[in-house]
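Only one chain comes next, encoded as structure tokens, the form predicted alone.
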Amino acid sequence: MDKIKIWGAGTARSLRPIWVAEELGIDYELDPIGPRTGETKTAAYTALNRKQKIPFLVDGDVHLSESVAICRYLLNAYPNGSLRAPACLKSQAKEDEWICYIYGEIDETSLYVMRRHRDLAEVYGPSESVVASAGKYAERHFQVLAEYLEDREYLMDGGFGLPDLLLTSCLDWALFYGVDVPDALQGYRGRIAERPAYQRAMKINYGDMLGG
């Protein structure tokens, strides 16, 4: 059988397969190819993945991009009861709340905006005052994440699970921008910090940066 393969590192959402496979030890593969590096334009990763993004993953016929959709699928085939699983349609359905919530308004309506209208200017333009706007659409958010952690351990009942694991990376990313976070959250995230899969995915994804 080969080896589960995952293409992708440096960012926040390559970091959560990355995560995923280090809490589920998963022995993988990793391709550390960059986004804006031109590795994802290559003839070969087209011809896996038409759409020249990353995170990226082959397990056997299963192909998959979308760092969730990588991370349901590994947590669904590879359990270890590492990460919290549902256990009920109803559980599923509220883990699915929380990570459309924290995918469409932290990930994609907030820190993304933020990385094309800075890190990413030349290709998008930049804009200041897009930059703060969207900065201060995640501080709103981050808000209603903190009330609701101020008196829970985790987003969901019944431990770590992947809500945490995104919102986490979420908080990482806004914190790298300079995203006023709360105090709740930054606690949150301090637990969170201190799982050894964290450490070491951080220390895969983000080698070079940590002086890993």
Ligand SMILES: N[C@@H](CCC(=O)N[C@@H](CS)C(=O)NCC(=O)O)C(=O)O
Contents of the next structure:
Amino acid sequence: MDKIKIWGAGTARSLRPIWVAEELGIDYELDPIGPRTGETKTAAYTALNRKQKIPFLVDGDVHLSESVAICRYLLNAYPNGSLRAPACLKSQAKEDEWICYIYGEIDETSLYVMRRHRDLAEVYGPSESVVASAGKYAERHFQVLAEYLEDREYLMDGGFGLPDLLLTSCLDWALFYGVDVPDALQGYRGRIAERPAYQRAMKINYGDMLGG
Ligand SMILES: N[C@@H](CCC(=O)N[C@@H](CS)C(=O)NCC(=O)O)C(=O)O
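Please give the corresponding structure for the form predicted in complex with the named molecule, as opposed to the form predicted alone shown earlier.
Now the full complex is given, and it begins with the chain already shown.
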């Protein structure tokens, strides 16, 4: 069977599947295409992913877009114990609750809105007030997460898992955007950033952008 192939590098969303693949020790091939480079708009890529977005994954006959869905698939298909795998319905539901919350409120509603109206202002229109209020909205939800994580190592009992990986990718993104991140979350992020798989994934995903 062909190697697993992942498309996409250079963004918080593309980091996630690369990081999961590194955690799981998967032998994969990466095509590090970037957004806004024209590479997602070629006929060949559009035939693979009609949404013309990264990340994207092909594993045999499994074709998947959506960073969180790709991460979940890789973990379910190739578990190795380094990422928490929910053992029962209730545990899966609580994990999904965190994932939907972080993806919906922090990634899409806050950080990507900031990206649209600042970095991508020529496409979506500039708006300082929208960027400021999206940043404040992220800060409000970071408080919720900080309170919850005050006396916990990870979001779920049983170790580092997908909700932590997703949150860490959002915390990096938020810090890069100058959003106020509470100390409790900065400490949590710092502990997770020591993971060798995170460090490998950051180098693979951002390459020269990290100065390395
Ligand atoms: N919900 C998607 C978002 C994917 C997405 O918007 N990717 C951006 C880069 S972070 C992209 O490919 N943008 C190119 C474009 O919109 O043309 C996910 O989590 O994978």
